[in-house]
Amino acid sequence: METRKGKPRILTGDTPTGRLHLGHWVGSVERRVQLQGDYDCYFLLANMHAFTTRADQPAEIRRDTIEIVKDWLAAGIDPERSTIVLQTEVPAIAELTWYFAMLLSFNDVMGNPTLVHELETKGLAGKHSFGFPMYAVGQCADILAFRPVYVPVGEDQEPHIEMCRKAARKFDQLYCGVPDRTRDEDYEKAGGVFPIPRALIGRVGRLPGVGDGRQKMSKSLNNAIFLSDDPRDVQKKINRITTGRQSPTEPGDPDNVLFEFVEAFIADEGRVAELKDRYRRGDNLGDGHVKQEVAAAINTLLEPMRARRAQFDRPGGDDVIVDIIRAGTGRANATAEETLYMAKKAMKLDFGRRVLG
C-alpha cells in the first residue's frame, strides 16, 4: 500500500529477550537500515510476546526493551525516518489478535514449524503457558495492524509470515468479499482491508553460532556475537569456531562454519575467493589466520555501532530511549487505530471510533 509518505510500508521487529547479535544483523537489521530511505518503516518492540516465557521477569523485559532500542540506534535505525513502536502501548494489536484467532485453526497455530521448533529447543513441550502459542497469532496482528507490503525477517521467521498471509486472506475474503482466486498483490484493489504482505529474507538466511555451527546463532545457546561486544570478545568468540582441520597445509573443504562467517563478513569478494582457494589446496593457510581476518572484518563493522551506542550508555541515556519509544508509539497508534476501525467496519462492529488520549 502507498502511505501518507508516498512510500510502501514495511513492518518488522524483535522480541526483547536480550541484546541483538550478528545473526539479527545479517538476517534482518542490516536490511532495515538499508530500507529506511525508500520505505515507510515501522519497527516493533514485541515486549508483550516476551511475557509468554518470562512472565516472572518484568524488570528484565523492560531492561531488554531499552537495550534493543540502543542496538537499533547503534546499527543505524533513525527514529526521525522510521517509527519505533512499543507493542504494549498499541491496544489495537491486542484486539486484532483476538479477531485473527477466530480465523486461524488450532492446527494452523500449533503446526507452525517455528513454534514447534521453539517448543522443542526451549523444552516447553507439554508445559508451556496457554498464552505461548498465542504469540504466533499475535505476530499476525503485529504485522497487519500497520498494513505493510513487506516484512524483513530472518529465514526462521518465514512460517510466521505465511500464517499472517493466511489470516489476511481469510479476513479479506470473509468480511470484505474478496474472491478467493484473487492474486495476493490485488487484495486491496479488490476491496480488502489488508494487503497480503511478503517476507524479505536477509542476505544470510541463517547465521550459525560460534562453535561447530550445528545450531543457529542464539543468546540462549551461548553461541552469539553481540553487536555490542568489544573487539577482544569478538576475537575470543570467533576462536571458538571448530572445523576439524588439523594443519595449515592440510587441504580443506571451505564448506564449513568458518567460511560461512568469511562469506558473511569479509566484503572483498576477491579476498574471499583467494582464501577459499588457498584453503582447498592447503596452501599454508591455517584456521587461526582465517579467524583473525574474520574477527577484524566483524570489528570493522561493529566499531561505528559501538561509538553510536556509547551515546546512550551514559547517565540519562535510558530516559532518551524512553522518549524515542513514546514519540514513535504515538505515531504508530494513529496508523493502528485507523486499521482497527477499517477492520471493525468490515466486521459490522463500527459502533463508535475510539480516541486514544
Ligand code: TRP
Given for the second form:
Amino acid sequence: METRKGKPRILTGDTPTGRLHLGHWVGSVERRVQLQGDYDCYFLLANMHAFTTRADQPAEIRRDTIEIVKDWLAAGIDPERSTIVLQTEVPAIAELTWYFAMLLSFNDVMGNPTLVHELETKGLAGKHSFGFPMYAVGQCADILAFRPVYVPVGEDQEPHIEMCRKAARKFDQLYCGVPDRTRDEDYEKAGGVFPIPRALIGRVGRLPGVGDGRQKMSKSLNNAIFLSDDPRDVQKKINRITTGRQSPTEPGDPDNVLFEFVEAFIADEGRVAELKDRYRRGDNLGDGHVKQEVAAAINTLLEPMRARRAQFDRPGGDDVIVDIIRAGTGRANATAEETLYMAKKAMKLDFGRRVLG
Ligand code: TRP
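Next up, the form predicted in complex with tryptophan, please; the one we just looked at was the form predicted on its own.
Below: every chain and molecule of the assembly, starting with the one above.
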C-alpha cells in the first residue's frame, strides 16, 4: 500500500464522452482535487471504453480525451502531484482484463446493474458490440493495475467497484493462497497481490439536470451545466429549472429540484437555512431570486476554472495537454507493469520481465 511517494494510492477515471459538467464535479471531481494532497492519485482517461460504443468515431474520441484533461486541469487537478493516465498506452491494463475476465462469471458481468441500465437507456439492448460488456471487466483492470485503497466515483459506478472487489478477492484466493474468510482490509497482509479497494462516493451522489429534476444531469439529455460554460449560459440554464410554484408569497416545499442546487452550491449553511425557511413560509422569496443566488454561487465556483482553462484554449494548447498525458502515462506504466509482473508471477507466468521502451 505504501508507494514511491509514501502515500496510499487512489485511482479513478472518466470515459471521454464530452466536456465535464457540474454532476461530475459534485459527484467525483471535487473529491479528487481535495485528495491530491494526501494520496498518490491516478486519474485515468478511459479512451478504450469510449470505443466500446463509438468505434466509428476515432477523431471525436481523441478530441474528447484532450478536452477532458483540460477540464481536469481547470478544475484544479495538478499534473505535478497527480498522475494522468491514458488507458490505451498502458498495455498492462489490457492484459489484466483478460485474466480478470476468466475470474468473473459471464452471468455476473451481464447482470451488472450499471451495464443493464446503460443497455436500456442508451438503446443498445440486443445491438451492442461484444466489447461493450467487456468494459466492466476492463474497469476492474483499470483499478487493480494501480492497487489503490480508494476509488472516488459517483453513485452509478458502485456495481463496477463491487465487481472489481470480487475479482481482486478471487485472484488473491486462487493464486496467492489468501484464505477466503480474510477480512477485505487484510488481503495484502495475507499475501494477496491486490488490495480490495473501496468506493468513495462524492458529496452529492446524484445531481439532477436543469428542468423538472426527474433526470440526472447528463450531456446526452441536454440538461447539463458544463464546467466551461460562461456566466450568462449558467444563469440561462439555471432559469430552466421548474418547481411548479406560482408566486413569491406562496408557501413552498424546499424539497425540490431548485433546492437541490441550493444545497449543492451555496456553501454558507446559514444562508441555505434562511432561504429554506423563507421559501417555506412564502416570505416574499421567488424562485427567480433563488435562481439568481444559485447561478451566482456556481459562477463563483467556475470563475477560477475558466481562468485556468483559458491557458490551454489557445494555439498550441493541445500540444501542452498531450505532453502532460505522455508524462503521466510514463509514470503510470512503471506502476502498472510492476503490478502485472506480480500478478503473472502469482499465476506462474513469470517467464520474462518486460521493459517498456
Ligand atoms: N466507467 C466510468 C464512468 O463511466 C469511467 C471509468 C473507467 C472508471 N475506468 C474507471 C472510473 C476506473 C473509476 C475507476 O464514469
